[in-house]
Amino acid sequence: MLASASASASFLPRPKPKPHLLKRLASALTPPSPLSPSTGADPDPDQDPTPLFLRPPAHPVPAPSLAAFRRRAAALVPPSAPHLHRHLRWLLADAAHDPDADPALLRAPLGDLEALWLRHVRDRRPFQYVVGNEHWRDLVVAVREGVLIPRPETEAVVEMVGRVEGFEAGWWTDLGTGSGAIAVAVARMLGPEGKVFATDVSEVAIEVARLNVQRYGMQDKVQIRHGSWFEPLEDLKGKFMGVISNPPYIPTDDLPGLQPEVGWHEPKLALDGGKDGLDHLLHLCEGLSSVLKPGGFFVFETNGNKQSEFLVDFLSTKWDSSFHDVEAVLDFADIKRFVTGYRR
């Protein structure tokens, strides 16, 4: 999912054809067991969990010392990775109130910045975890290890919501909200009656999502609920205009082939979709009709063409009496990345 500072789905392994998928559909009625939310690389227990860009600039550093750090950091960048020089500029921009001042006021001690840079260059820690944010749509979304980094292709989900007639007054749910990026972006488009109910099984994700909701003043528009998929929404069945989800969809056997920035650091809980990558997607399909009101819209992100085509066929056959206009939607790379439809 993540290539460098920005993310792209293009490097994800294409799902291999899997025989006898239909034999597995019955198991979709039972929600998959949550995986251990291990990131693959344990965060430093002494590390300040506050995103770097939100910390106060309370650490004065003489200009010569900051310049020396720049030189040391740049010297670690191999010739094959020019993008890391860009990351270094961004790190200093986030870390310093004014990098050209003397002394410069940093948001972390210089030694901590050096350690963060080493983890990025040598341990392949995603840059978004280093600085604690990702620029997504018109938002600066706080992230940290244990929470999936929002991807550019997922921005299309918000655009799809905005094209649904009357979406502004509806109640929406963002299942597996992660950082809360989708929930906040949708909430900012809603009218006075509109609301977003965001769920996640990960306590870390819940904490980060609440931070992002508060930062954008969306507390009255977004309600965060802790739990697995539909479970926290029992009191709201049949009341939603829309269901949104970017669930784990990578086949388990494909996880070792992910880029180190993803496979070593991002939460397996948010990546692993089971044997075929379909465990969570099928569970979401099975629960849709119970939460959507008539005319309600849904959009799921998938691993690409084969998954999307399979789900369209599944919903159009097994659930033909419940949904209509089910289709696969292309992302910016012309991959069938999303599945959408409406409740009858």
Second form
Amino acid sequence: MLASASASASFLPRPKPKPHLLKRLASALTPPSPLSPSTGADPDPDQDPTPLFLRPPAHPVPAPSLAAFRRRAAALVPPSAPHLHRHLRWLLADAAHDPDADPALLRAPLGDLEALWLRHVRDRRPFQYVVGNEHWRDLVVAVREGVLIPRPETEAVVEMVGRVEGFEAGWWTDLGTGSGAIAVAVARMLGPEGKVFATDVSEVAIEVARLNVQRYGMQDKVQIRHGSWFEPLEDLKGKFMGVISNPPYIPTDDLPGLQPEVGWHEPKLALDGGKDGLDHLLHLCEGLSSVLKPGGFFVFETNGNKQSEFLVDFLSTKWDSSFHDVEAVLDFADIKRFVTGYRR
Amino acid sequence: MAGAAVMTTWGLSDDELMGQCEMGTFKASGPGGQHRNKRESAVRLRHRPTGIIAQAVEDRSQHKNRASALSRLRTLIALKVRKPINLEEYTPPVELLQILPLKSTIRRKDVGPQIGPNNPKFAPGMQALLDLLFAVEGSVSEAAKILGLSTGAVSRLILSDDSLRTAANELRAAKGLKPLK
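Could you output the structure for the form predicted in complex with the partner chain, given that the previous block was the form predicted alone?
All chains and molecules follow, beginning with the one already shown.
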């Protein structure tokens, strides 16, 4: 194991050529352009679908070797991205059972950590995919490629659910559940009669959502059904107290201009909302009244002011006979991020 | 610091208090939501009615940092914001009674055990104590009379928490009184 540690230490260039390497990295980091996955010789350490933070700490590494890795990794952080130092700290916290022990027990071989760090700094692979989790609300949500990383804005959705009178006894549905973050967070607030039905068309999402439901012991409260939007819920129409969704809402034309972490790495399936970004939201609006019971509540996350205003208008006119109190709700950046309302 | 606008900060729930704040970190982020993956877990809250700023950076979860920042904000408001008291009609509120030692002659039995500085409920009591101290122009002996305690006991209470001591001494200094030590 020691031998492999020093062999893989050659993965990252030595500190001496640092300025040159940093310059190369800096130019790779600035203009976003589609980049194929790392073409270098670094192996893909993620053949194992288990998130890094959940793997057993089975790889002892002497403290000096880990410290050397830490120095090399820190040297790769460009001045324009100081937040990467925080990420390095968090990577070590997740990758090692106790980063200060000697030897430190790592959840992956040191060489893998080197490669993971390089993909993060060079290829803009999201930190959350590197460690396999996102800290979201009071949860640590397991994530991996193929699943949207839960966003901080979406945390507010769970608060809104909690303010619905009698929510804890109702049946809720999280459409396009992705990692299952919303489903798990809502399930944890429910009483004995409450349930969450989570749907997603992506098989990877179903797997990851299942993992998160299990990790939080919510198997009795959350049912995960594979399929598109309302389709898997045919047998439950009219029974829901609440419908929740954070569907893909980015206009197709905006996808190429996204920040690289998002545009190059997160699943398009979870982001692309069609021409105006409204395709899925409109589909959800159309099916909403037949799924909700009378008095039922809905909350959707949207792309912002234009979409929210459009949907509020749409639901208040075309669907006026079905819904009341339809309104746009601000997020923490004062953007109209959510549309909520009640079924008559 | 006192005034009508500030009166509305007392007795607010977390949601209500958050509603009075700006989360400074996120203003510059553009479209946000699905567009963005840049987790600034640090949270900085600016309380609009008073201009007081509180922040939390320690936790990896923004959600937890928000809760810490809010709790810190409550403490800062308690320390900096004074509610005027009419001494003639004054009865100490229950949150103040709760932080007084049991031997206080005005402390009713149903008030419960003495709440110490490490308890989150200490902040409202501290706020009420500072309001009283402000109203009696910084005089610990006057405050002690009203609270049914010896001057020494009130002094010890003020000294039991660093931020309370600092705020009390600032108040006393403004009235030309020596700091409590």
